[in-house]
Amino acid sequence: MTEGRALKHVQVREYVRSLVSGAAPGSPAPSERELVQRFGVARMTVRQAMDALVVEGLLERIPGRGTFVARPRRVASRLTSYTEEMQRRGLLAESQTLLARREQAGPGVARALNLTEGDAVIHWRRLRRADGIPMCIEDAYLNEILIPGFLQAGMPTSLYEALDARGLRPTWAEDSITADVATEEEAGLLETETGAAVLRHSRRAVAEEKVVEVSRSVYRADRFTMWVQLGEEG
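Supply, in the form predicted on its own, the structure of the chain whose sequence was given, as a single chain.
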């Protein structure tokens, strides 16, 4: 992505944000055609800007009708860190840092963090244990601009506690979970067999409309059950 296009994408996104912020849920957003004509950019650039606002929860797309101001998000339960989740299950959480360094964001990470490809991110890879037994491998990617000095301060026990101390604890997230089998490298770290069943969990965590964390975790399926609370408010 070129710098010029990245700036145009941000310009379009912030223009739309200014138009719809405070508008009633269900109010129509400007059409892609309007924005293409107004800014003189490619439709793909406009789509990227609108996609970012949909992911943030400011806009929602209704198939066959268009894009509208979204209804407020409902949070079913408080987001918990791995450490908190293991404590809730009565297990002792431990972490071993496998890698912690500054990297350039690849296309997927950049898109998820609302950055430009090549921007600086922090990549923190950990082996997570529960009662001494390997539970998962987690790769977390963090926006370096939001957490200056993070690597120099020494790696914390809990990422969410460290983000909380900076006023950036995630308040909502988008998760995806898929079933898969362990690679040879993953099996070695998780102390299981190559080809054993695993759960792949991806998360995009947001604090006050800032994407603060993108993570990809691989869990041993024989050790971990994903628990989700669902339902409507009464």
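Coords for the form predicted together with the DNA, given the form predicted on its own:
Next up is only this chain, free of partner chains and other molecules.
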């Protein structure tokens, strides 16, 4: 209807999607035979369309009864950047670059980035604030080969948005989280006391099968609680 060129199963799929988007969970979707009539296609074609929506988690089939809008599934946390995370909390995210330069990768960073020691990496150290108050210090190390001209382009507000623009938005990450107390230097930057509780967060972020970012952050524990959703429920 809308697209003469579109594949039939795509047409049916998008028609059903538009029908049920916004509908309450449990609402009935059109029956398969009804869609066969409406689009004048074979039932297998309709099933192909519906299968996609079922896999997506939008629809749920109940044999003998029909097809219905599925209850939204609880899913694992999406990978978010600091900027997005603060926005979600209703806080204004700001960053102050303390350091941004080309360095030779040390042994730890090289291993984490799948590079050889001495390879060029970009080291970017920022003091990050939320609503104007220090929240964390982040040291990010980036694989320079993947993002040529990054330093010259001027530092972006959001690292993940900048990576996204290069088609390297991280989609998977391995994080480690531990508790510690602030060193004197950290306490100074974070405007807190030496010995105050801090959360240390390390991340190894992957995009397109390549490790693009390795970072170490230290958060003021009095300002930051990490939230994680794990697993998946039908």
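Keep in mind the model is a prediction, meaning the values are calculated, not measured. Positions refer to the first chain, counted from 1. For the two forms, the rigid core is made up of the largest set of C-alpha atoms that agree within 1.5 Å on superposition.
Val16 C-alpha moves between the two forms by 2 Å or more, core aligned: Val16 C-alpha, core-superposed: shift of 2 Å or more.
If the two forms are fitted on the core, does Val36 show a Cα displacement reaching 2 angstroms between the two forms? It does shift by 2 Å or more.
Just grab the Cα shift of Gly64 between the two forms for me, core aligned, in angstrom. Reported C-alpha shift between the two forms: 46.2 Å at Gly64.
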